[in-house]
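One chain comes next, on its own, written out as C-alpha cells in the form predicted on its own.
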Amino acid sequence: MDTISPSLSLPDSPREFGFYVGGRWIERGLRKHMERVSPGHDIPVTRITLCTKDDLDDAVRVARRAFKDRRWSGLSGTGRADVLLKAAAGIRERAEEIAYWETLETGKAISQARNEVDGAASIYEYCAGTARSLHGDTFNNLGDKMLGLVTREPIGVVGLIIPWNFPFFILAERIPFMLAAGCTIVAKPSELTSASALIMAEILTKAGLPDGVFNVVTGTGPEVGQAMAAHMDIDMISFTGSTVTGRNVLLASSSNFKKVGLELGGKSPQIVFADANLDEAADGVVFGVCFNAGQCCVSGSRLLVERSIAEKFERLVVEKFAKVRIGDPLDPRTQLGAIVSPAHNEKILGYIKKGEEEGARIACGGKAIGTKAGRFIHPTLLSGVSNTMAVAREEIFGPVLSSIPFDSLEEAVELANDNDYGLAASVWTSNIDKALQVIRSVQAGRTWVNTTITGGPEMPIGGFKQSGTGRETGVYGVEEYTEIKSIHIAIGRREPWVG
C-alpha cells in the first residue's frame, strides 16, 4: 500500500465539539482544546474540550439533581423503554454520521465502524426489553407474621469512562444498560474519541430522555478521569481500560467506598487442536487478531497449538495474513486499518523488536507499511515463543500473534491459564467433549468454542484474574447498576418486647 485513496471525502476542517450537560451544549469557551489527528490521514478532523475538574464538579450535580427528584428512576419500567427504543432508531438514522466521525478519529475500517453502530443500536434495543422485566424477589416463607421483599434499586450517579479503541460499541455496552436501572450518568470518552459519545448525548436528549441524566464531560485521564474516579457524589465508577491505569481507578474509588466496575487487558489465548477444521480455525485465528488492528482487549494474540500441526498451521496463518486487505480506513473494502497514535505505533514496533530478540522468528510481518499517510503494521507472526517471553505475557494491543507448541490438553490449560490476565478464550476442534473439557477449566470470562470475538448483548462480559470486576451486558449488566434492599413487612399486632 503506496497511497491513500479515500472513498469518501475527508473534512474540510475539523468539526468542533463543546460538551454536553444538563441536556444541552455547552461551547469551549477559554477552555484548552486538542485537535484529533486522524490515524489513517494525518490530517485534524475534531477539535475537542479540554474540560477542568471545576466542569466534572458541575455535570456531577446535575446528574445527582436528575437522580433525586427521580425524573428518570422515578419512571416506570416501561417509560425508559420507551426512551431507549427511541434512542435505538436515532442511532440508526445517524448511523453513516456516527461511522464516519469513529473511523476518523479511531481509524478503523469504516465497514467495521458501520457494523459496530447497527451492533449498538441493537443493545438499546435488548435493553429496553430489560428495563421492563428488572424485578426483585419475594419471600413468603418467613412465617404467617412476616412478608419478605428484596428491591433493586438503581445505585445512583455512575461515572462512566470509556477507551479509544470502541468508544462507541463499548458506550452501547454500559449507558442502555445503566439507564434501565434507573440510573443517571456523567461519562468521560476518550479524548482521542470524544466525538460519537457527544453525538449519542445528542440523540438521547431527542429521544425524551430527561435533561441531566446523561451528561458528556470531555479531557484527560489525569484531569477528568482521576477526579471522576475519586469524587465523593459519584456513587459507582465504570472504567474500560488498561489495567495499570484500572488499579489507579481502583484505588481512587477508595475516597468514598464507591462500588467499581473494571474490563481491563488481556492476553487471550485461541486454543487449537490437531482435530479442529485447519482452514476455518486458521481464518478464526487471523481475524481475531487482526480486528480493530488488534487494538481489541479480547485479541487472540496467543496461538497454542497443538505441536504436531504447528508447522502446517503457521503456514495457513501466514497465507491468509498475505491476504488481509490493509488500506484507507475510509475505503469500505478495507479490513484492517490504522494504529491509534504514533507512540502507540512504537509500542508494538517494540513489542516486535523485544520478541526476536528473546529468540522468537518472525515468520511474517514485523514491520510498518509505508504510506504517504497514516500509520500501518503489517499483521506479525512471531513463531518459536514461550510462554515467558515478555510477547507472550503482556499486552501490545496490535495485529501480533505469538505461536506456542503444546503436546497435551493438560499442557494447552495450563499454558492457557499461566497468565496474569483472564479476559477471553478461544478453543478450537471437532471433539465437543475436549471443547467443553478445555473451555471450562480456562480462566475467562469470555469464551468461544470454534469461533472468536461474537456475541450478543443477551451475554455477560467481563474478566478473571487481572482483566477486571464486575460483568456487563445482559440481565448481569442491568443488575450490576443496582442495590438490593431487604424490606420485612410485619403482619398483626405487634408482641411487647417490654412488660
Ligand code: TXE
Contents of the next structure:
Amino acid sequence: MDTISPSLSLPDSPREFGFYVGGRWIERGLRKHMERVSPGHDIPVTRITLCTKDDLDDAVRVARRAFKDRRWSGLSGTGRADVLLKAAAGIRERAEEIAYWETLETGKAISQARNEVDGAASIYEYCAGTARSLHGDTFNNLGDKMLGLVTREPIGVVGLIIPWNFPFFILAERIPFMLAAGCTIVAKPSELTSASALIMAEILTKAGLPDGVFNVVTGTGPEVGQAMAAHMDIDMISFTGSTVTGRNVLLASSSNFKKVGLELGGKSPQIVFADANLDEAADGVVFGVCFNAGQCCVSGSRLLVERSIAEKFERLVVEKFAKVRIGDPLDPRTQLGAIVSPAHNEKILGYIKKGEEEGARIACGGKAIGTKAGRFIHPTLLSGVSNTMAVAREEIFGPVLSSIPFDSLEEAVELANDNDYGLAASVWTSNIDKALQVIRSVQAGRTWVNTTITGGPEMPIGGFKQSGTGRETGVYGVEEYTEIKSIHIAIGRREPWVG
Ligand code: TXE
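Next, give the form predicted in complex with the ligand, keeping in mind that what was shown is the form predicted on its own.
Entire complex below, previous chain first.
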C-alpha cells in the first residue's frame, strides 16, 4: 500500500446531523444517535440520529399531505423540470462537500466520489427532460362512439431504502425519477452513510422543491426500514440492498400490497474469449472488480475465461492488480479505498479462506493490508475455481475475482447463467457475432460488450432472477413510479339499456 499523506484533513469532531422532514431540519433531541467511524481512518466522522417508528409515521403523514394537496404533482412538467435543474446546479455548488463526507463515511476513493457527485448532477439534468416528456397514450380505434385515453399518474408516497455502497449516486438514480413522475418521498439511507442524503434534502429545498415532498428519516434497517416496508400509508417501496433483506421487504410489503422495486445482489460474469484484446479486457476486468473495492452490486466478480488463454490472462490480471493504487481514501491518487466495516471485512476474508478450503488457489492478494488505521484488502485472484464453489456462487462484495475456465461459447453461457443472480454481465471478444450471441443468451439486466460498469441515466438498470424486480433509470425507471389509468370517453348519445 502506498504511504501517502492525504491532501484533505480529517474533521476535528464528528459532524452532527438531525433529520429532515417537511422542508426543515429536525434536531436529534432526546433520540439515540450513532457515530459513524471512517472506514479508512478509524475516527468518528458523523453523528446520525436514530429515528423511531413514530418519526417515520410523522414523515409519512407529511409526505402524504404533500401528495394529496398536489403541491408537486399539480405542477406542469416544466415546473418540475425547473426544480430538478436547480437541484443539479445545487449539487455542483456543493460537490466538494458532498464528496468529502461521502468518502469519509463509505471509505471510497475521493476521486471516485467526485465523479459520482458529478454523475449524480447529470442525472437530475436528464430527469428534467423526463419530467417534461412523460406522457400517456390515446386509443382512437375503439369505434366512433368511444375515445380511449391512458394517463400516467404519480404512484403516490414512495419509501426509498438506500444502501451504503453508493449512498449519493444510488439516491440520484431514484429521487429525480420519482420527482419527475410527481411522487413524494420518505427516504431512509443506510445507517452507515446518511450524510449525503441529508445534504441532498437541503439542496432540494433550496432548489424550490415544495416542503414535505422529499423527507429523510435516518436510523437502522430493522427499526425504520422494516417499518417502512410494512407501512400502511406508503404506496411503493424502492429498495436497494442485499437479497436477504430484499426478501424481508417484499414480505413486509404485503401489509397493503404496496408496489415494490428491488435492486439486489449479483455475481456478475466477465466472459473473456481468446480473440479479445487481452490487455484491454484485463484492464476492464480489474476495474470491474476493484471499483468501489468490489462493493458494487454489478461488480464483475466471476471471470469466465477461455481455457486456451486462461493462464496468460490470469497473469495479466495479476500484473494489473499489483498496479492498482490502494491508499488513503482522501488522497486524490487513490483508486481503491477502504472496506466499509469490520464485519464486512471479516466476511470478505472469510470467503477467501473458504475458497482456499474448497480447492481454489490464491494467485495473488488473499489478505488484508496491514495499516495503522482503516481496513484494506489486496485485490485477490482465486484461480482454479469451479462454478459449484461458494466463491463462484455467492456475493462476496469485495475485491475478489474467481476465475473459471471454459471451452466453448455454449459452456460460457451455461456457466454465466448457472447462478441465482442475474444483475449484470460483460463479454470481451473482437467477434461481434459472438458478442451478440452471448449477450442475447445471458440472463442479466445490465450487459456490456468490451467494456464494463459504465452507461448513462438513459439506460435502465435492474436484475433478472434473484437480483430483483423492476427497473430504475431511463424512461423505464420513471414509468415504475407511475400508476396507469385508462379513461373511456363516450362520444354522442347513449344507447339506452333500460326499456
Ligand atoms: O445490506 P442490507 P447490508 C449486499 C452485499 C453485502 C450484504 C449485506 O453482499 O455484503 O448485502 O449488506 C436497510 N427492512 N449488498 O447488511 O441489510 C439498511 O438499513 C428494511 C448489496 O448492509 O440489505 C440499509 O439502508 N430495510 C447491495 C439497506 O437496507 C432494512 C448494497 C441495505 O442494507 C432492513 C448493499 C429491514 N429488515 C449490500 N434491514 C447492492 N445491491 O448494491 C436493513 N435494512
